[in-house]
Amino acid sequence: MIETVALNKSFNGVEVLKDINVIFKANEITCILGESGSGKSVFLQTLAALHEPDSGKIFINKENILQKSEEELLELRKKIGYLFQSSALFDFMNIYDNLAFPLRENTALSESEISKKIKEILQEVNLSGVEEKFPNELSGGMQKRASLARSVILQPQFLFCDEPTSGLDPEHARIIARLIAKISKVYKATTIITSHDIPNSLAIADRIVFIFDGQFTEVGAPSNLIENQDRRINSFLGPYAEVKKCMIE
């Protein structure tokens, strides 16, 4: 479980996160929806201890991570898989070495065990046979899948995905969304996704949260949007305001 209490973060005097109190339940997929610049990415990075908040508390498994040493934070981050918006694959490494890197750095697995694990995870994301290719030899959708594979290769307890479908065409966006949902269930991960991709978020989320001007508005299950009367949410949903029409089976 992850919980934030009165979380605040600003940059150069500009408030980005404002008094955020939220709980992310274990094994659930939560999608945080909001416009660009609303604070979604900053919130996710703060949860991963990549930013230090100005005030507030962050509890992961009931431990306040803001009281941890840098060494303890390094251990915590091993439990977190982070899918970056830009994929963030090492362009000077082939896909095999990109996926092998966290295993070599954080485990005592032999190279044959690493090879087996890489083959298995690439099969999970429908990328079998790309081990020797470099990131620039893959399409945008394939890069996202390779990055997803790397983010979960340590079988993390938590999976953070920052705008995972950004820049993809609708079909590849749906593929990535479904893969995230599938892998989250396989690894029983507590998954938090930031996005402005309305239909795919509604299709895979157990729970929806909106962020407007650095503040959270809790919705709960996607089906709750049907009865929602919040003007800001309906404005954001736009043509998708009739939720039933954009839910993907």
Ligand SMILES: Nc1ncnc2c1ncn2[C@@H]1O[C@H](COP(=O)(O)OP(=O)(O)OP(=O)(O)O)[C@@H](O)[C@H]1O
Given for the second form:
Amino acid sequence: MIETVALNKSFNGVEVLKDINVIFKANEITCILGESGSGKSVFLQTLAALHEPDSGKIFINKENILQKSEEELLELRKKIGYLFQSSALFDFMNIYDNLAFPLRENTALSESEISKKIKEILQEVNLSGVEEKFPNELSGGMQKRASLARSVILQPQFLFCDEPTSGLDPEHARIIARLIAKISKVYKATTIITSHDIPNSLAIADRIVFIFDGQFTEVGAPSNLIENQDRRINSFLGPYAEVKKCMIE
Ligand SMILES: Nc1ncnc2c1ncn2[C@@H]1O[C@H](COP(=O)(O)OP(=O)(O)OP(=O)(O)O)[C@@H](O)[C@H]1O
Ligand SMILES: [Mg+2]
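May I ask for the structure of the form predicted together with the named molecule now, the form predicted on its own having been displayed?
Below is the entire complex, every chain and molecule, led by the chain shown above.
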């Protein structure tokens, strides 16, 4: 479980996250929807202790991570799978070495065990056989799936996905969204996805949260959107506001 209490973060005097109080539960997929610049990436980065908030608390499994030492944070980050907004694969390594990296850094697995794990996870994300390829030899959608494979190879308890479907065509966006949902359920992870991809978010989320200008508005289950009258939410949903009923059902 992850909880934030009165979380605030600003850059150069500009408030980006404003008094965020939220709880994310295990085995639950929460999609945070919001427009560009609303603070989605900063929020995820702050949860992973990549930024220090100005004030507030962040509890992960009931421990306040802001009181942890650098070594303790390194241990904690091993439990977090982070799919970055830019796919963040290492350009100079082939896919095999990209995926082996977290295993070599964080486990005592032998090379044959590593190789077996890589084969399994590549199969899971429909990328069997790309081990020898370098990231620039893969399409954008394939790179996203390879990054997803790398972010879940340590079987994380917490899965943070920052805009996992942006830049993908509708079919590949659907594939990656469903893959995240499947992996997240298999690991019973606490999963947080930021996105402006409305249809795929509504399809896979257990819970929807909107972020407007650094502030959260909780909706709960996607089906609650059917009755929603919030002007900002309907404006964000745009044409989807009309068809949300059929998307959710
Ligand atoms: N490291 C940083 N230093 C200064 N300002 C930053 C930094 N990171 C983000 N910001 C600012 O914080 C605000 C929120 O940025 P953020 O990247 O979280 O938006 P976002 O919701 O993820 O947008 P997008 O949908 O385009 O990815 C923006 O105004 C951005 O300029
Ligand atoms: Mg972002």
